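Heads up, the chain below is alone and in the form predicted on its own; it's given as structure tokens.
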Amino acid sequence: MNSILPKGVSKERFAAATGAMRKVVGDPWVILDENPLIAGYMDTYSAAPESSTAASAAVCPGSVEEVQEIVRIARQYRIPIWSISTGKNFAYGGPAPRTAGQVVLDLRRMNRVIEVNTDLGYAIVEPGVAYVDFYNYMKRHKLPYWIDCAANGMGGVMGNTLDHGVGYTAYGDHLLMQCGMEVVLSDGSLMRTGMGALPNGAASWPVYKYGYGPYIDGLFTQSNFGVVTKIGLWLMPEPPAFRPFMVQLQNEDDLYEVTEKLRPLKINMIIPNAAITVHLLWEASVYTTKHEWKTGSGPLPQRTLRQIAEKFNLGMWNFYAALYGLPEVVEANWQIVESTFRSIKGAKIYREADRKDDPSFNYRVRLMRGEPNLTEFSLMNWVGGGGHINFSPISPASGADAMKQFHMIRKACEKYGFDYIGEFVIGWREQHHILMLMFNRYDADESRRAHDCFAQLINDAAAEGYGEYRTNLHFMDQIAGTYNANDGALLRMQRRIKHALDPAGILSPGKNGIWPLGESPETNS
């Protein structure tokens, strides 16, 4: 019998609804928490003890109708189900569901790619498809279109692009290539949004995004509102010409220069991909660890940043963009962009061939072209231990902006003992600053200070007027707690809207601090 159960959720009552459950899915697509393959939905890289989320169970559905009958006997026996597509969401909470007792469905079975239409640049595509899953498609049958990954390959093309996620193409913003969904709702029923809602409107619903009255597809992107079992998706024609590029910067105060030179280029399509400024420590990871220059804890000092740097040929910030397009308007377009760049002081700047033998260099040069890879799990070595958690807020593309966040992030990690490892992945107008706060999680002294750093950079950044777009599952409260402007009427809407279409209070409760009316959130500032 299990030993954990859902809050409220007595023992006869969760093996009644697991056991209406199995009849749906087949024994083996029940997992209970006495079963082993259960410690595959843990969240094993936070700071918060894994027992906080730990599921009572998982559910595997195979199709959308195993999803609608599922979410049927959640509603009949009132059990909170956490839903995931890959669970590959690493430092943001991974597998694991919000709190203790809920249970996960897993919809990584559900693993189609529904259709790729070569005409109108489009595709289909289930919740468990991955990343190298949908490359490897598109190299099997010879496509020709790219795809816009997230750093971590095995991580879910519909669960990233739910969850606000960026890529690094010219297709980069996820959520804008995103066109149509498939949603289970509470009590089971299907729903198509957009020109999906008409009866024989397939032909144009991944192709218009918005049909008739109010646009919805939002409503169930980082929320609790439905479960979203198809998404239609916009590639990018493999471009006839690519020219990738690195300009390395010698000093951290270049980051201001940087991004005031790139902002016109990006808001004129001139560089058209998400470009990305990195520091030096994190493309330093896939070279050396951190215990090869310092023993001990605390932050490494300037002198040996510098001396990282000498060795392995980086910049204190190392820009990473590209072109695409006609080779005669790549040729145009990076005439401009080169006289840009080396007005910076000491910047050098580096095309592929001048760092063809270069693993971090290549790395992002593959993301660029739509190519998954694991080389960004080289940070796991960093430290040891395994232990990360992302702190993502948003700024305007801005130089002063990036700068005040630097050092206001680089002030708390120190403060705390840890090194800052971050970068910025500049959109059109905003960047979104990604620091890669990494612990030993074996280490409970350290597991505490990194959990104690991130609960102060929610307020710090909340205090100059800077939200995160996405967290880890521990600090969801508290950040939805920072967008209170007028008392708080955006979180009450959310609530609002959560009860009117989850009266029940079965889907995903906490996800993003949206809870069922009348439950306790709980706080975790």
The other form holds:
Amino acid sequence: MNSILPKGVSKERFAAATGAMRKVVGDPWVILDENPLIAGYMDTYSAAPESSTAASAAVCPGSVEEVQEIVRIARQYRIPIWSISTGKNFAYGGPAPRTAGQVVLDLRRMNRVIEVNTDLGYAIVEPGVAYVDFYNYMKRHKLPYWIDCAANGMGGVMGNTLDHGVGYTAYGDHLLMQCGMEVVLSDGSLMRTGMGALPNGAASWPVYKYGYGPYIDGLFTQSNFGVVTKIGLWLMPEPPAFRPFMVQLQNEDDLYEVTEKLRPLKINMIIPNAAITVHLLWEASVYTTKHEWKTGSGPLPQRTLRQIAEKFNLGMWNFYAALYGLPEVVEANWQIVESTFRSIKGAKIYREADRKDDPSFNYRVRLMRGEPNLTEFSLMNWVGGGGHINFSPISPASGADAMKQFHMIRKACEKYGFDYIGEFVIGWREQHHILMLMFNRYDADESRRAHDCFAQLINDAAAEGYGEYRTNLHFMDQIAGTYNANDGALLRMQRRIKHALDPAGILSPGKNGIWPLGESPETNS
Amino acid sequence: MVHRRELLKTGAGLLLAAPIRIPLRLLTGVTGATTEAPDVIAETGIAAASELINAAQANARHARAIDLDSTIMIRRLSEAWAANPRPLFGMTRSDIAILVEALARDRGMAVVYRGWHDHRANGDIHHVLYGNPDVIAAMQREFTSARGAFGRVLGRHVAELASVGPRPASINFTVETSGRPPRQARFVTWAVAPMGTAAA
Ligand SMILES: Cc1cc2nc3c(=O)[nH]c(=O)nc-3n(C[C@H](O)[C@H](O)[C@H](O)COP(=O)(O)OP(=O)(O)OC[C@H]3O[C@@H](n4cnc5c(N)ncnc54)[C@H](O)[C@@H]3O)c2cc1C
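Please give the other form, namely the form predicted in complex with the partner chain, since only the form predicted on its own has been shown so far.
Below: every chain and molecule of the assembly, starting with the one above.
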């Protein structure tokens, strides 16, 4: 008998629902909580107890038809189901559902690259396509396109895109490059967005995003209005020339100038990729761990940061970007880029050949050419113990905002006894500031401090007009609560849409603070 | 300090793809459940790695020290387990543990054991163990009598630790030792085991 049940669902109803689901997907693909495999759906790395998000079961359909059937059963029996694609949402909750008892709808078995169109440069993929599989597919078929992947090479194309994830080539804004979606709605019906709504519109589906009428793809991202079963995405043609580079900055205050200098280069598309300005310790974790510099808790002092920078030939900030295109164009743009960054006092500029044996430079280069890898996970070794949650506020790409956020976040980290380990990912006009809050999850006090630090940061950021682009399961409501202009008009509208599209409230309840009507974090705790 | 190299220094990664050289042995675990001899890996640079590897030789299919890049390691495991998921016991830093656990789910394997071994400044070692309740209770007894040499204890029991048992439980306890804490990266121990179903 299952020891965990969805909130308000009786043992009998749960057994009847999971029994019906078994008939659809087959016995092995309904994993109940007595099966040791259920532990694979835990969020083991957050600052809150695993039990608070422990799934009651996981169901793994193998086709769109099976997804439709499972959704119908969930609706019939009022069982909450939490959709994941590859389920590697590290730092944001992994494969776990928002609350204990929800059933994970694990779509990893649906892992086909359905089409790659080499004339038009797009692909259509199913949910379970991991970056590494997609990359291998492109290589195997010798296709003249690059993929764009997250630094978590284990993640997947769809889950990352739906959670508004980023990569590092010129196609790094994944949702921007998404075109066409297929969605199972809460009544089990199947819908295609955009041109895909034409009975014979398949050819234009992955090339024109907007179709006719309201543009709705975005509604199915960071939300719980449907289960996405296919997406189209645009692919970057393999460029004839690729020039990655690093600008090493000697002082923490140089963050201001590098951001100011970068902005016009981004807006004018001289630097086309998602460029990053990375703090020392993020890079240093590829080479060393905190324990080698300090025993006991508390952040490392500035003096030690300087020693680390010197030992590993790193800057206090390290900026990475790349140029892509025809060799002549790359060369011309390089002249602009080089002279721009050279004007920062003390800046050192490195090209690929200058840092051949540097593992942190190497993995950045690989990411900037869409090659999945896992090197960034060395961050998990900084304190050891594996706890990590990402705090990710957005701001305009300005030096003043970057400095303000850096000081604000570092101050909070130090107050709670943590190192600042952060980076800025700079898009066209905005920047995602990512704090990787690392803690030892085996230490209850440290986990509690990490949780409190994160909660404070949300409020500090909101007070300054900054909001987060995405978050961990445990902070979804708090962050949704900060987007509260006009008396919470946005969230109220999202809840109305939720009720209209999913009146039974079965799809991913609580995702990003969107609860079904009559439900709230409190009724689900 | 451990540098993970692009190239395998010890050839340990081959362990994952290598043909079986030692005949597969069937062992009987503490709980009486029949278990398959696991592969065992330990990262070079961890002080307890060699005693683990030495003690595990008799109980493992292969037991090797490794120094390799996480991307390469996960790719090899992924390929090996796609065809033949096998129990694996590890003593590594946290990144490898997290990645192996994530891969395990994709390959229909369960996380059956986790251990955290924190060397305190006074020489004590604080252990947090998760796994088969009988096995981890036995570990607690043996760790306490072995004092600092818990790697050897783990090595002797890798087969039980890396097998599927009853619903896992957690315990934590501190063992007094007179040793000085090693100045090294913190590390974890873990085990994953195939369930025979639910692989993608
Ligand atoms: C070291 C490290 C590096 C990282 N690097 C990056 C990075 O560079 N860029 C980045 O963006 N993130 C990064 N992350 C965060 C995260 O690990 C990745 O974004 C990862 O790709 C997300 O997991 P996934 O792709 O498996 O998505 P999933 O876990 O499958 O999905 C993510 C969420 O999207 C929703 N969802 C998924 N599928 C569906 C569906 N079919 N229908 C409806 N909703 C769905 C669910 O709410 C789910 O929880 C990093 C994390 C770590 C620890």
